[in-house]
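Coming up is one lone chain in structure tokens, specifically the form predicted alone.
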Amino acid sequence: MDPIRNPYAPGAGQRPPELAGRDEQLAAFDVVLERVAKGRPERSLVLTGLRGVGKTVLLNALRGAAVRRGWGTGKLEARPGQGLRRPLSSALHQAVRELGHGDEESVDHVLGVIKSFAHRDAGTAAKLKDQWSPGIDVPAVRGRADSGDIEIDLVELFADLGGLAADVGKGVGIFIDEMQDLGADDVSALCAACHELSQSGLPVIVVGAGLPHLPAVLSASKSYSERLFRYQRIDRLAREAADRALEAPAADEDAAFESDALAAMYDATGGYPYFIQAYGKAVWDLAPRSPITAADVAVAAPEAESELAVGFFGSRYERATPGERDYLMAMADVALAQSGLGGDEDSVPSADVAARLGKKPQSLSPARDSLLKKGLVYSGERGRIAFTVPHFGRYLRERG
């Protein structure tokens, strides 16, 4: 098969040639866009799921849908230890520019409020090395979104932004990836601002994406967050959608898969979108001709697994210390014993992990907390722990 014509794209956040299995989410978001633009009440949206299920791809697709409706949009990626003001200010600056509001005075006012919000980083204003400008050429607006209380400031900022969007009959979408990495104060402020938006009917929505424990992070911040957001779990693809993700791009290149090959691909990938792209690329490059057979899949599997071991699993494993790796390996062993089938997507009791290592749970808290901060594991419920990456336990066991 011609590698130049290989249609598969196993990249982080890279849109696959066929966005299969997400039609329901895209259709539902179109309804949200219409309702918000008409001033109808609608909740902000939160996408959750393991790594490799395509949350970032879907987030970008939803943003594209908003852009096509003429909305102003901005996107940011939350990072541990980074405050919300600076990245959000840059994202909102772009959103205001996309709105295309014709009244220069109104636009300058909102841009000035964004600038004021950005400059009010608590505790850094006096340090020259921490001074930062969002690239806005208008003066900062005094007395608006600059109190220093992130919750008060964010409510005021969203209110002004929503008013600007309402003037032109459009909306503003704020897209936040890795949302679970926001600081506690920023999460609280974001929930409060979304709560205010839902009450006022202003055309501004937040669309967040994060790991499966993100709803628990939001709930711990504000109890009403359970009713504030519409939660959508993004999971592995069903067999039909997984087949379409492989067959449609191949058909565009005048190639095909035999039915046994599709079954073998689903068994190998588990329906996870990132794995589908990785295996698809390897199989295409190594298959001698179309149609691609189950034998071709078997030949290409080691190549795909080697690529995943380095780029997907290995890069995360290398971030763990020796003690943390022991903890991860114990998790993998407990998961295998728990399922009997090698399944690693379900959580395991942290007490069982400690027992596997022959230690008291309290003594393992530092390793567990560090793995949580590094995003290698998550805790969706008290006393249980799970991998953020599908098939990670299998990778660890094969690694030895």
Ligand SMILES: Nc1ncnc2c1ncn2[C@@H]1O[C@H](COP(=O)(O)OP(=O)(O)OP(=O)(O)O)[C@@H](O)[C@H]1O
Second form
Amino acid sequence: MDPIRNPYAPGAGQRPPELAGRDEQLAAFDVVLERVAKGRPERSLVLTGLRGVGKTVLLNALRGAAVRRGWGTGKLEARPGQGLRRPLSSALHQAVRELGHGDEESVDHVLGVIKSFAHRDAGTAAKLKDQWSPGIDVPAVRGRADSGDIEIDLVELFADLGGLAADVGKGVGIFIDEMQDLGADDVSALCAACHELSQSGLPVIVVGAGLPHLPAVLSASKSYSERLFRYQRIDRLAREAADRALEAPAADEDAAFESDALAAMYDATGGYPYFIQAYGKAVWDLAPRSPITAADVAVAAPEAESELAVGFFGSRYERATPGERDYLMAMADVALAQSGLGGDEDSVPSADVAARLGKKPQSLSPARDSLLKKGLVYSGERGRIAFTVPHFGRYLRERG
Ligand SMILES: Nc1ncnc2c1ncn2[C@@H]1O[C@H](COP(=O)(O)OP(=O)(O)OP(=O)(O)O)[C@@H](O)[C@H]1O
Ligand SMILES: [Mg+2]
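Mind sharing the form predicted together with the named molecule? What's above is the form predicted alone.
Now the full complex is given, and it begins with the chain already shown.
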């Protein structure tokens, strides 16, 4: 069919033509926005899930919902080894602009506080030329959010920001993607600041997204984090939602799927959003005409799989060293032995992986830790390990 009209959108953070199966999260977030703006206590929201399930896309949609309500919003993506101050300052700068508060003096004060927060990077008295300027052209407000203790500074910063938003009856939403990559001090400070916020009734919320072990990262940092955040597991789509993700965009282009074709698509994709988009794209290009049939899906499958092998799996596999690849392969073998085909999403005991490689577990911890840091595997429970990438075991076994 006409590739120019192909509606599907495989790719990290690519907005899907139809955001299927997330109505519950969107509706719940509307309630959160309403409550926070009214000064009611609300927990911050944290989305967790495997690679490619649609966390970034949903985070962006939630941000869109906040913007539509006139909130000030800002977003950042955490990176390993990078401090929170600079990216957060840029995000908050954006949020203040979006708020559109009319009183210049109040706005300049908060911008000045953001600037002083940013300048206190790494607690060092950096030389002036080294100071990073977040493009804020008001003077820094000395003595506010610049103590060097990130926890104290965040609380002050959020308090001033919340005050500004409360003036105009709105709120501020701070969206943090890849939240598991925040440094330990930053996580702990962020938890403390959220704790403070939840008690003061200030209209500021943090919405995070990250890998499945993010709740463990947060609770290792502050024991009260379980009461602070509402965790929402973002998962593969149920059959009905997966069908809608394919059919609605097709219908907009006057095309359709036969019901056998939808069943074949679900078989192949397992309902994982990234796979749905990749298969949708391939089958659209290769099918001779609408309606798309199960035979068309079979013809398109190799094309879809080879796209995924490069764009989804390969880019991640490339990041692993030979030793780490052996570890990943052993994980795939253990997962297969443990639960058969389709067991790749289950965690496996790391002791079994070591046994499979004929090594002592301690000797493998460098590889394991490095894979954890690279976000290729995660450990939700002590002594167990799982792939962050769905169907990764199958990919590894097939490439051999
Ligand atoms: N609800 C949905 N319905 C249909 N397609 C979706 C949905 N959510 C995400 N997608 C599609 O899935 C793909 C992956 O989405 P996204 O990048 O948000 O995943 P992610 O969970 O952030 O992955 P990663 O952990 O790699 O960052 C994109 O191509 C997107 O268009
Ligand atoms: Mg993402």
